[in-house]
Structures are given as C-alpha cells and as structure tokens.
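Listed next as structure tokens is one chain, alone, in the form predicted alone.
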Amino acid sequence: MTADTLPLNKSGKILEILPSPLKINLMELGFLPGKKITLQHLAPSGGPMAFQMEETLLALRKSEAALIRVEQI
C-alpha cells in the first residue's frame, strides 16, 4: 500500500520511497525506510494530505504520497 491509500489518524511504516525524480526531495524531508507516519488531515476533492512523522507535521500532494510505500501499522 502506499501513504495516499492510508485511512484518516491511521499509522504506517514506510517501506520504501519508489523510484522517482521526487525521491531524493522526500529523503531530505525525513520520509526515510523504517519512520512511522500518520496520516493527520486530508484535504477534500483529492487536495493535500497532512502526515505527522515524529513531531513534525508535512503536507504532501496525493501524487507525492503514492511514492511512499507504508505498512499499516
């Protein structure tokens, strides 16, 4: 699954980031294999989706959130 499927306040862990120009921009924010995230808000009409990672709080688009790999946790 990956992190634009995960239900509202659920927890993932993330697998992997799949390959992508964005890969590299979502490593240095801190989306790195192993980090639990939680999906926190979800804008509607498919807008931004908020993660909470640790103590802080990233809004990413639905396509930048498909990249993520997770595991529900």
The other form holds:
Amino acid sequence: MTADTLPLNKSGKILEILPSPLKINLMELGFLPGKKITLQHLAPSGGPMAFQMEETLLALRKSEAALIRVEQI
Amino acid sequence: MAETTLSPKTHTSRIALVGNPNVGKSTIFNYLTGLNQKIGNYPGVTVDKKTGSAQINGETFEILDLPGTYSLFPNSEDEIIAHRVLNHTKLEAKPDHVLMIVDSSQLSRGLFLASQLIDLGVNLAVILNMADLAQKNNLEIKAYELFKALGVPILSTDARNQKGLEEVKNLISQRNFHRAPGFIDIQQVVPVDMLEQVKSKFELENLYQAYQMIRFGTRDKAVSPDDRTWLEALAQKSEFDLEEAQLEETKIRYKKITEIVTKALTKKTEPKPKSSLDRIFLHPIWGYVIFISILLLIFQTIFTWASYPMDLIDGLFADISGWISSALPDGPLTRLLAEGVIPGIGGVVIFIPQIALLFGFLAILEDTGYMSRVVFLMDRWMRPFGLHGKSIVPLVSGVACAIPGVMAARNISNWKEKMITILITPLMSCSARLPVYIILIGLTVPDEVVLGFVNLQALALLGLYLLGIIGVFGTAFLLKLILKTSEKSFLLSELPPYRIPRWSDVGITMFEKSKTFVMEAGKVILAISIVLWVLASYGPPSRMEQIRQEGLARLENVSDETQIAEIEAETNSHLLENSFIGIMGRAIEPAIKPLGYDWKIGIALITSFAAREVFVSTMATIYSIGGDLEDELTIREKLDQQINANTGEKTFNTATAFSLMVFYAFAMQCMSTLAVVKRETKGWKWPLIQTIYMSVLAYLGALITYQILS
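Having gone through the form predicted alone, I am curious about the other one (the form predicted together with its partner chain); can you provide its structure?
After this comes the whole thing, all chains and molecules, with the earlier chain placed first.
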C-alpha cells in the first residue's frame, strides 16, 4: 500500500519511495525506507495529509503521499 | 587533520548563514546584524540577497543570510542561490566561512545539509539551535560525539531565549571554523575520471565540487553556454545516470548520518502524540472557522490602527505643501515641489502603516507556526485555480493592500503559481477602492432596508467585493491554462511546533519590509507622480494664460469671500480641462463613451492611474468644488447636479455609476503596486502584461454593466 491510503491515526513503515521527480525532495526531508510515519491529520475533500515522522509533522499532498510505499503497522 | 583558518585577513571576512527552513536562522542573523541589514539582488533570480554587517570586538564582519534549504540540490530558486554561492561559480564571491544552523530536534535533516557542506570543503561551524525544543522533546545531544564524527566546531544555542548567542559572536570573532575531511566518498557513486576532468577544467578544489558542477552546472545560467555544452557532452559521453547518482548519494549520506545520530542522540521518550492545538486548528470545520475569525480580527485591527497614522501622514504632507507654496516665491519650481514632489513622497509614505501592520501580523502568524496550518487547510481549494496553498497569504493581504500581498508572494517556490498569484492579487478589492465605491454608491443606491434587515448600500458594497473575488479566481483559472512551466508543483512542507512569536524579529520584519517598499518602489512612484503633475499643470501656453487672465479679470470687481472662492475654483477647473491631461481626457472620450463616461470622467480615469483614491480629488477639481475636500456631502451634491452633454441626462445615473465602480474594481490604477510587481518580477514585462489585462477586463466589465443597465 502507499501512504495516501493509510487510515487516520494509523502508522506505517516506509518500504520505498517510488520513482518520480519528487523522490529526491521526499528523501532529503527524511522519508527513507525503515522510518515510521503516522497519519495525524487530513484536510477535507481530498486535501493535504499530515504525517508525524520522528519529531516532525510533515504536510504532503495526497499525490505526494502516493509516492511513499508503506506497510501498515 | 582539521585545518584551522586563523590566517590574518586584510579584507572584511564574509560569513554565510546556512540552514533548513524554520531553524531560527533569521533570529541569529537579526541578533548579529541588528538593523544594519541590506537587501540586494542576485542576478537572474527573484530571490533577495540579504546581507548585513556585524561588529564583534571592534571588528566588522559581513554576514550573508542564505535562503533556507534542505540540501545543495538546486530544485528551487532558493536552493540555486545557496548552491551558487557555496560552489565557486565566479558570479558570487565565495564566503570565507560558513555558519550552519541546525534545529536540535531535527538533527538528521540538518546533518544532511551539513555533510554536503563538509564535502564541498567549506570552512564550517555548526550551531545546534532550538535547544529548548530538544529539551521539551526529551532529546539529549552529545555535542562531542558530533564533533568527533563531523570534524567541525559545534555550538549549542537557544536563540529564541537569547541563550548561547554570546558564544556565537566569540566563535565568529575567533574564526573558529574548520575545513573537515570529506564526509562521504563521492567516487562511490560517480566515476572518478569524469570528475577529474570537470575538476581540472573548472579549476575546482575537490571532487565533490566537480560532482555538483556536472550535476547542476548544465542548468545554472551562471555557467557560460560554452561550458554548459561541454558539461552536457561529457555527461552524455560517459552514459552515466546522474539522477540515479544523486539518489544514491542521498542514501549513503543518510545511512552514515543515522549511524552518527544513534551515537550522539539519546531519546528518552516515544515520538510526540497529536498536538491538542492542531486538533482544533486543523479540524475540517473549526479549522476554517478559526481561520476566518483570525482574518476578520486582523483586518479590523489594520483598518482601525492604520487610519490614525495615515490621517496624520496625509495632514503632515498637506501642511508641508502648504508651507512651501506660501514660504517660497511662486514659480514653476515651487509648484513642482509643492504640488508634484511633496504629494508624490506623501503618496509613498501613506502606505507604510498598512504595509508595516500587515507584515507584522503575517510575521506573527508565520512565527507562531500557524501560517503553515493555513497553507495545509487551503491548498485543496487553491489548486484548481493554478494556485498554491501559500497563495492564500497574498490574496488575503490584498483586501487591505495589494502591495504587501505581492511582496508576500515570493514564498511560493513554483514559478507559475507565484506569477499567477502576483498577477491576480491586485484584483482583490483593496482599501483604496473604498472611497470611490462609497461616493458612487452614496450617489446612486438608495439608503433603504429591504427584506427587513438588508441595507441596499451595504449589499452593493458586498457585491463589489465579491466581484473582485470572482475576478481573482476567474483570471487565475485562465492564467493556469495560459502560463507554462516544467516545474512540478509540490506542497511537502513542515508544520512546525507552535511557539510564542519573537517580538524583536516581528519588529525587524516590519521595519525591513517598509524600508524595501520605500526604497525600491518609492523611486518609480515619485517619478510617475511628477509626470502626472506636469501633465495636469501645463497645457498649450497661450490657452492656459488666457484662462488665467480671464479669471483675474473676473476677480477684479468682486470682494465677497465665497464668490472669490467660487471663481478661483472655476478657473482651476478650466485650467485642468485645458491642460495636457484634459486634452488626453477629451481624446479618449470616444473610447469611453460606450461605458457611459464623458471626457471629465476620462480625466479622472487618467489621473487616478497614480492611485485610485485620486479619483475623488480630481472629481472635486473638475467640478470646481472649492473649499473643504473632506466634506463628502459637498462632492456628492455637486456630482448629482452634473448633466452629461452627450445625453442630456444626469452624468452620474445608475448605469454610469455602476459602470465606473466595475471599472475601478478591475483596473490596475495603482502605480505603487506596479512598482512592486516590477521589483518582484525583476523587470517591466509582467507589470505591463498585468496593466493590459486588467485594463481590458475593466473596460469590458464596465461596458457590459453600462449596456445592461442603461
């Protein structure tokens, strides 16, 4: 599954970042295989999603979260 | 091992501040430089060059504040600048030392950039800032472990609470920066012979610089076209996937950083739970309710607070003008000073209260961490119009004044989204349109209550604001289809923890933004107001002289004060009608006749190009209303009596008044905004395009309105 399909308040472990021009942006922010992310907030009507990763809360668009392959934990 | 740079320098040492966004870099910059800051330009980009000078132990240092970046991979203009300054690209002088600021609670992300700086071979020192946050998160950093792993001096500070800042000064004054040995071996990801070729061709210091050059030099306009072709050819010849190498580099770097962080960082608790403030502020319903309430509160405050200093400035400049015309001998020079230059400067200064207050509030929202929540909430609703969540800030500012709005658009990194935002922000109904609306609504809309509670005049005003908003989103949608960019739009932003704002930083922001506006836009505004004054004061000499003589002749046999004032007002009105602007007004009459305007309104349209509110005073002059201009009722009564020579009807009937209001809602009649757009887009192309499209929109809107209503 990808991070955009994580249910609210659930966590996932990152498996890989799918190829895209944004891959490097995601990786430099720290989205790396093995990290744990938790979906904490959802903007209404398919808006951005906010994930807690370690000490940071990060906002991503749904299409950007879809680039992060995770397994739910 | 590490080489200390204590060599005596004859020139002023340049120190660059580098760091991720939101790490307190500007607080440290403000602490070091105070108000000794300068904003300049980097060639070819819209990013501002922020420099300042710091006095430490009697010695002067030049401090360069680089835009916040996550890496040296130049994805945005901000990152291109960091890349360009830190690599030796000849366009920008390389700093002698680099002070990197890291958020203690985001250690790995900060170390990622730090490790790239180490590999570039810069003289580096690292500040672990926000020690308070790390403490709150129960993180303990062993600075010595970091020093051992990185090989550069490490300092811990809490800039927000003024802790450890003296040590930063000491570090700078002792030049305690080290050039550490490389962090990763770039040969692991790129063939060494290719790098060696680049290194010798560009006379670079090490292989990582060579890697940066071949990876990004082909896209950097600071590299000469010949060199770019050479680099492209080399990359093609070696058939090497540089993009893959960059991803590989990122992985290797983070792997090594994770090892270091495991040793240097002790975590005492589990990751943070959801913040209780975010439960409300990011709530799908309450989040928006709170956002709108905060907006209303801010506008209420701006309108109330700004009006006092604005009235004061208005009065002060009127007094100066009056004093000059009475104290100096009458002549063209005195009149230029009293009627052109002084009001021109006044027209610049009058915007300062609004700009300063708006930027004060924006700084508070930004500093508390709330602004990024607004971006999170609004992104979904902005995107269908080719805008970014960040566009909400300029648009909201535009309700008070488009100038700070346009200036705030620079935070949008995507070129297309930024341009659309800048182009449409002036369509929001700003406070300068209010006087025009109020006079025209008062003239034509009855002050009646319908349906029990709806005041018709208020309804008309609301309608004009809505018209502006419709204009904004309609135009944005069209521009989205027209403008092209290869850049990918992304959100990817941090929602920083909520904090109390740093008041001194808020103050410095207000001061710096106002200063930038006065210095940069002021020149253009002053020039245009002088041109407009000349056009309005001079006409064909013989005709102007004749009118003056007639006026004097009429005055000869009159002694009654009111009559004198009346005759003088009429003479002034004749003079304006026959001035160059008057001639222009007549010349455009055929074009504006379909909108329901006569040539007198044409004159007001031309003069109010300087600023919309000038409409009111021009109307007063044209219709020879002497005495107190402040008295709105006098103007209204006079206007109500005017008969259109073409139609024989009242000049300001409902159709004409509404057509005028629609025209003012859309037209780009604010040279201050134009000057700021020129500054932000670094050229006249976009302000010109903006003026043209807004004029067309205004013309068509007014035409349709008049044709329907008449």
